[in-house]
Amino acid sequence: MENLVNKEQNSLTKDDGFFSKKLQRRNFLQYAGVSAAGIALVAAGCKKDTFNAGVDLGSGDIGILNYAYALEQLEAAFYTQIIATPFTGITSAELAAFTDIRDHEIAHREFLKAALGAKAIQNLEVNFSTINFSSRDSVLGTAKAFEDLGVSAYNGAGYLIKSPDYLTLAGKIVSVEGRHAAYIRDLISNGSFAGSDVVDAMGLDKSRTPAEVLSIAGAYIKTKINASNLPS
């Protein structure tokens, strides 16, 4: 985890970042027609000789929401563990945070999944080993990790997709996960929800390319990605 938190301090900030619409959890779990069943995983290879081998992402639109799912497919399987196993001392308001927000990746996942069709990459493998789901300092800290990772993303992304449904959609999920963050960053420090580590002195999120999304995510996963095709 010190690893990922480090990459995520150290990495570039952008302003090429896009405005997002407001998801409702319901109505998106209703359309997706979420199952909670099942953990599916994502992987990204972060050195350059290994960048280009592994799980072919695709080009195009295809190629990056195929990218949002496989950091979907992370962030599900993350929640889905603390789910199946509460760190010590969690409280039941975390509990059912924690919950809706596992419901929420899982419908993230499932969306992308189903909107991708025959062109979904497979389910990949994560590695948590050097998460302690019994800790909370260590899931809040990963969790913050993550999500605040995931934001970059999508704002880094945005501008490389091409059609307008597409770039809705990923708006809406971005939203979600900006909230997610914001409540993880309360949780381990209160009024931390729009830190000035990835806040700008002009309110402007941080957005990351998917190449320093990939290398950061790699810690945690085992599968191999091939993302040398996605636009840029």
Second form
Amino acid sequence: MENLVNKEQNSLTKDDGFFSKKLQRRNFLQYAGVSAAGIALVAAGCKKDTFNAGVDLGSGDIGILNYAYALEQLEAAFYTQIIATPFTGITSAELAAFTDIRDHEIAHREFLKAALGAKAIQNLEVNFSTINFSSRDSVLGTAKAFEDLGVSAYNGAGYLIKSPDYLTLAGKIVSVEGRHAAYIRDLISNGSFAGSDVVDAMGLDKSRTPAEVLSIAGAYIKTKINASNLPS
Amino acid sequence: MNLFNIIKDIETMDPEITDKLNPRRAALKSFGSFGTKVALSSLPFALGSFFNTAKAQSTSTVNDVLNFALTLEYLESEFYIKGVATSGLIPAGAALTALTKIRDDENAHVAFLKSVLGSAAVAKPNFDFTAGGTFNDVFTNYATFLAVAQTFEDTGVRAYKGQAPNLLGNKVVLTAALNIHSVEARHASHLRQMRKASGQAPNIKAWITGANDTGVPQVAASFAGEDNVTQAGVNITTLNGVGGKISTSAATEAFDEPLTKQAVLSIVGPFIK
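For the form predicted together with its partner chain instead of the form predicted on its own, what are the coordinates?
The next block holds the full complex; its first chain is the one shown before.
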């Protein structure tokens, strides 16, 4: 998909320097599912609003909170599915822990929704077609990826937050995601709670930009997300 | 990053800065109406030198935070160095491997913070890991050692969280602090699982349930306030969960709470000679 978009992009950029410059930036800022059809529409001369179709996260702190809300929606949906259809051989301890994690993610999601009020984005449609929920390996591997991604997302967005209260709230959530990540990693391989794939030689965890996070998360989110107004 | 507050801070500390920066300041003022975003993206080379100046002028707050963090990292680092080096204390195998890994992370945090602070770094205090006799068997009883380790990690998570607002908007330092903060959370999670697996705290979870869930009454202060269920005015237990409202346990587990610097210092005070 990304390659396809890039190809379309390249063919467009040859024609009109001014137009393409704008378009490149727009394309860069759109992550989850920019369609070739959408680009074709722009080429046909539609307004940029049409091109920017997708759920707009918004700007400023609201944008960052909606970004978090989008990620929590994804996580909550994932764990809800795990508990609805537990993987083969799940232990009672694992079922209890995953139920806890599901409830934490729902608490994060519902809290952010309540805090955002009328500014909250809509419910996102997820796409878990690549996950085999009956397979322990598939579920744990995805859970690890989601939790590590969540940690890096909050770490990377922290400095973009302007309100000290919101920053503290993000801090309250990210360490819980870190606890989840460590728990799931230890289920996969005991002792990998802070493995060298996430914690570097200086003892620092990862941080990712919203662009990086959404390009990864986008594979699991069917609804188009427009993050072009987020602070950077 | 609040550019205009930074300028204000600099003016307070260096009244002549307005003159020094005059041409740029005029430019900044005129950009003001377009918002910080425009101002930032419209300042090419001025920006780098400008922020070096700004950083130098507001160093004291940042250094205070970093030195506070360094003190906590000294505490953790020396604790694990001693524990890992004490023969017969930690069972060989997974436990020793995990605690060695945590030791290495804490050592790395010390080295990192010292390198950032340079000559402004505080010296390592002398520690008393018995906390004045409260944990006399800390290096002879594995259960005590793990209980103290868990408390250090959970407290560390709270301490970094409490300092985040002092680093608001600081891309480099806040991000680094957050990157350490989540590592401490990973450690805390693992240590809690170790205490559960070894039977010392059979019901403890990787996340904090209510206030002091450790089974160790002496560490209650480290968990004071963790039973909070209200976030930004929203009572989490009034929100919809699965098959009813979100439980009180889940509401407390889902959010880790910050601690003030003062609260942290009173917790670690007994460990510092």
